[in-house]
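Take a look at this single chain in structure tokens; it is the form predicted alone.
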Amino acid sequence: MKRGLVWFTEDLRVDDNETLLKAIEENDEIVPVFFLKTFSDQLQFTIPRRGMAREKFIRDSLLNLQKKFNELGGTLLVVEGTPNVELPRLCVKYQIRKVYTKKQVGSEEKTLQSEIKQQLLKLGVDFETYSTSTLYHPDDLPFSVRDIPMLFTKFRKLTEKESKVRVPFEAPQRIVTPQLEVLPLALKECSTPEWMIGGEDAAQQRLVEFIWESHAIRTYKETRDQLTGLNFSSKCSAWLSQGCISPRRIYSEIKRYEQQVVSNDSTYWLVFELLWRDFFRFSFKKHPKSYFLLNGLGQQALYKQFDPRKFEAWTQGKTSQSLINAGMNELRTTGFISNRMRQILASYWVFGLKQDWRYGAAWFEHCLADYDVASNWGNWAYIAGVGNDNRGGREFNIEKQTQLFDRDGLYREMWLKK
């Protein structure tokens, strides 16, 4: 009997996930497992990393995941304990001969990763990763990792010139696991957006909505920097963030579109945005560390200074600037804003209140369902000046800003009565 463990963590999904059909492949039975305790249970910066919103979004996910092994016929195991803890103890438990997971970006995920492997040396297990979550595979790059351009347009344009992207993979059509004891997965409360339910079903019907339902992707560029509203934008970024679609998905349906109905500037641009995430999660290959330090990527930060009242007060959407209390409200409440609104409160943090842009990347990380660490690390760079951008950072007129994307209030009106 060969059996194989599959260890998800952000690809809670059965559809175009390599890690899941190789193990499918290659064993009798596989152990699907998810860990419900890591890094976000640790303090970033003295703030909490994982907040209700994305604790919330990820249980929906791992309710729907459960629902999905269980019209194929199988069981995901949901372990409260912590992976390098509970993981070996599952491999002797089942018999275990291999491990299966994603490869992960972030500093600290590949650490854990790589200690979790040399522990199954020692039990005669081997451990297998799998590039899953960019849209273009790491193997098909025109440059290796060590040579990704430091610019988003270099690399877009070398990309998009000699790489193409894979065809998705299509879900297993059976799943066998060994009788798994289940434990009840308690949902949390939270007042997220109607819309952002967590898991693979939700990720697929918004997709459809927006794509062939609605057809808001065809005006996609003209309105993705509006602030409020369902279909101004796609909304995928929480079901990427947790894996329960791929880019590779979203990519295929768009292409679908674009030779059925309509292809234009507002259908690349979504391609495009699914670019900048690919450059982003690469970039982290490279400097796995250096996102997370004061001047990023070698640039100078400009302010270094922590005011623990002015981030109260930036936080609890209490400054003397309207909009960015509105904005600090909505984060705080649904743990979701639109993209224009993020850049506008990082800048206002790092230009305006003039302090160490690390701490407002931290409470993105706390707030936000479709917290990504690539993107939002390598984002809040990016505006600080001191990730991939030779311009010095970008600093907002939120006067101007506001004339632009609400002039007539109505966002302020919505948020400043919270």
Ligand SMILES: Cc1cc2nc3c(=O)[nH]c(=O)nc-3n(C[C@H](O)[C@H](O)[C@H](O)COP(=O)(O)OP(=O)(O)OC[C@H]3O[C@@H](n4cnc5c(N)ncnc54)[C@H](O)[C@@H]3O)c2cc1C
Given for the second form:
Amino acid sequence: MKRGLVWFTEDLRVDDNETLLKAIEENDEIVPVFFLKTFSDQLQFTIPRRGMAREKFIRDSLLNLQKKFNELGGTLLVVEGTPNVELPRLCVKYQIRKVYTKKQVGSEEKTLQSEIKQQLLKLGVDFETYSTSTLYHPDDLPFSVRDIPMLFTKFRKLTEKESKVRVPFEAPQRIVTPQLEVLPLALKECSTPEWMIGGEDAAQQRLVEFIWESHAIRTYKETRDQLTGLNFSSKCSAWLSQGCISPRRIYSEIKRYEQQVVSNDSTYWLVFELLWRDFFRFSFKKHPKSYFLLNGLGQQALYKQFDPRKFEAWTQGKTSQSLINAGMNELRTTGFISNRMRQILASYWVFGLKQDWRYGAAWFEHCLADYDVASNWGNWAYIAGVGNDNRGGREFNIEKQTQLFDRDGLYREMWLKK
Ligand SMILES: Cc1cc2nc3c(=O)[nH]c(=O)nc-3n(C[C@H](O)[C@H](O)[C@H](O)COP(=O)(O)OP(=O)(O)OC[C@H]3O[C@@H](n4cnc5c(N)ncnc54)[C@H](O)[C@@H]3O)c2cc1C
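Switch over from the form predicted alone to the form predicted together with the ligand, please.
Once more the chain from above appears, this time first in line as the rest of the complex follows.
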């Protein structure tokens, strides 16, 4: 009997999941596993990494994945412990010949993965990783990781011209697993928005709603900077971050919509944003550690101080700026904010309060349900002027932003009460 173990991380889906398909193809039985603890209980710049919103989203997603596995004839094993301790133990227990998992992006995650690989090789267990989280497969890029352009526009133009997005894989028809003990997954209470339900089913429903039912994709380019409402943007980020849906699946639905309904600047712009996501992920491959340094990719950070009182005021929505306070309240209570608001809040922390940008990034990491190591740290470094930018950062004028995006004050009214 050939048995493979699938170590799930940020790929909580059965659709377009090459890791899972390969394991099924090469084995008689698979043991699919998720570990609840990796770095979640560690601190990042003195701030706990994973807050309630993401915790809840992951639990929702695991429940949904368990349901999907049951429908396909198998079970998902959810383990309380950490992979470096538990994975070798499981390999021995289930006589595993090979472990299949997703390639990691963050430097610590990569280190953990290679340490585990070494442990497993000593036990005679093979270890293989797959790239399943980007729109473009890394093997299809027109440059090596070392030569990834520093600027997004160059990256985008070269990639669009010379690479193709692969067709997504279909979900498996059947999954065979041994009898596995199912850990009850208590759902956490948390005030995330109603639409934010983790899991592959909810991700696919949201895509249908955004593209096919509301046709909001038709006007996305004009609406994407709004601060409130459901359909001004896709809201796919948390599902993408936990891998409940693949960017290739989103892309294939956009293309289908373009063929069957309309192809315009807005439909293209959603692909454009998915490319930004790829850009940060691939840049992380090139600079695995630099995005966490004060000077980022090598520029001089403007501010290096950290004032705990300013941090308290910013995080708790108690600064002198009402727009900032509203945004920080929304972030803290719901785990989600619009892209525009993220830019404004980050800019204010760096340029308004003149602080070490990394504490702001760490607070976002804690709060965001859609936290993604490359998108978060990449965007923060960009705004602070130490990332993939050659214009010295992004300082937003709060008065102007208020006039542009909350002239009627509705957004502030909604979130200043919290
Ligand atoms: C300071 C800061 C921190 C951020 N932190 C994160 C994070 O931790 N996780 C995260 O997923 N996004 C992050 N973003 C990017 C962006 O704000 C969110 O992806 C987006 O607001 C999520 O809403 P949406 O899914 O409706 O996006 P849409 O506008 O519908 O975009 C579609 C998808 O494209 C991707 N995308 C859009 N904008 C960006 C961008 N600027 N950079 C990278 N990918 C993008 C996302 O995957 C998004 O789901 C951050 C942006 C800033 C300025």
